[in-house]
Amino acid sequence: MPRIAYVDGRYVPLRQAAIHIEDRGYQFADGVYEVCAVVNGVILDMDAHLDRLDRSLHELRIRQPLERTALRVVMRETLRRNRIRHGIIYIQVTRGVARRDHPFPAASHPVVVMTARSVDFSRIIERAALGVPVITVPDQRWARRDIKSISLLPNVLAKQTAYEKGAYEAWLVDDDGHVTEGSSTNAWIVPTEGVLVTRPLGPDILAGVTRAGLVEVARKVGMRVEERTFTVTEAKKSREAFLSSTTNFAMPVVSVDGEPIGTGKPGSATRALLKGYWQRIMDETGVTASDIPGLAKL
């Protein structure tokens, strides 16, 4: 079946999506973007996904492009006509087409581009029972990473230096030897039995819906979450490490720069954040654990 894309306002298929060639996404990337998972046809913490956009759109100076409700009914739309029951939905916002210029144009609308692919979610629950590498790498962002910006370029950099070195994923690492977060995740440590140690909320990361959604797991489960910066040394000395996005969920760090974590293998917390946090999606969508493969091993 042929996937389906919106843009601005219409539904087409993928192969004939476009945008003006003066969109300043395209030319500045002055635009922000939301990536929502779904499960059994149920968008994930929709809500927060919508208000985090909205943030974006806000500090960035871009006037929201449609009416929430309206946005939930295109995103319903979207996974529908894609035929999605386990995936992802891609939001884009950009300030809309204008003549090339720096300064915000006078007058123009922004343009809202959807997409939706499906996730095969048994191949990272398969993943997350053996863990995954990371390397650490300077973190050379603009000094906003709490803005879902479309300008990524230095993420991509990380990203494509971890896959080079055979790793999963880069911690972005600042001037003080402190981890920010990964390039496309955020970063947490276990330094003691019961803890969990992430970087606290600013300008210096983004404020990722699943480590919302894990924070509120971990206590829960009676975990203790310390929101602190940690470093690269605290981080290869810890019990545990693991990461966190929207289609990870918590993805147990084995090792860092080569250097094993812990015992060199997904270590409890973990592995209880991870069951509790799944648990957490089967009473918001319904799915049951026969209906994604591995899951009834966690």
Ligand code: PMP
Given for the second form:
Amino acid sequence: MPRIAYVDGRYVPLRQAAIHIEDRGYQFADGVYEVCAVVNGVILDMDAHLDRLDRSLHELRIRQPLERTALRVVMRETLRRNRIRHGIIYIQVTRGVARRDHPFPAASHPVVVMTARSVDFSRIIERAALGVPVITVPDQRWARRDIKSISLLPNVLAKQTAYEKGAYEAWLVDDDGHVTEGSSTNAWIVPTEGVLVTRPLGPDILAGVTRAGLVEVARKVGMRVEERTFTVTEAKKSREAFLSSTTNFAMPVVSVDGEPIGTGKPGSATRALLKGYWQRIMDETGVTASDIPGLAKL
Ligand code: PMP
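To complete the pair, please output the form predicted together with the named molecule; the form predicted alone was given just before.
All chains and molecules follow, beginning with the one already shown.
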């Protein structure tokens, strides 16, 4: 079945989907995006993602391309046309097409693009059973990381460095030696039993939708969440560490720069949190533990 993309008002086969070469997203990375997970055909935390999209657009003074109701309809239709039950949907909004010139164009309309694909979440669950290595690299991004901009070059370079070193993710480190977040994930440590630490929201990090969901789950299962900065040294001495994102949920980190975290195996707090997070997904989507291989064993 050919994949279908939504491009500026039309549904087209992905192979033929194209945008104008003077789209400002292409020339200036002048745009924003969202990625939502889909489980059992339900878009997880849809309103939180659309709220963040609105905020990113507002911060960059890009006009709202579609009313929220219309955007929801297009998202659902994109999923339907691609027959996605479990997967992800990608939404991008750029400032639109105009002759190349830095200032905002007087007349252009924002261009919306959406794609969707299936994801086998049991693979993520399998990986979580083993945990992943991360490395640290200097954070070379701009000062407004709270905006989910499509300008991701420093993130791309960091992730590539991680992959070349056999790691799963790169944790980005500010000038003071504190971890900001991962190249495409938020960063967490468990310094002492029952306490989760993650960087406070602000311009230094993206306000992860998963991060917010995990804070909610953590409090429900009786863990304390401290939103504060932490250093690479503190991370390396912690009992556990993990990363979070829409496609990773809570993923145990078992080493940082080759140094084992805790026992070097996924920790019990991370496991409990992941289990609680999947319970929340099951409640939201009606998916059952037997629908996703590995979930019952979590
Ligand atoms: N930080 C960065 C830099 C990211 O790109 C992402 C994923 N888009 C996240 C954090 C995690 O955000 P979310 O949980 O909303 O996917």
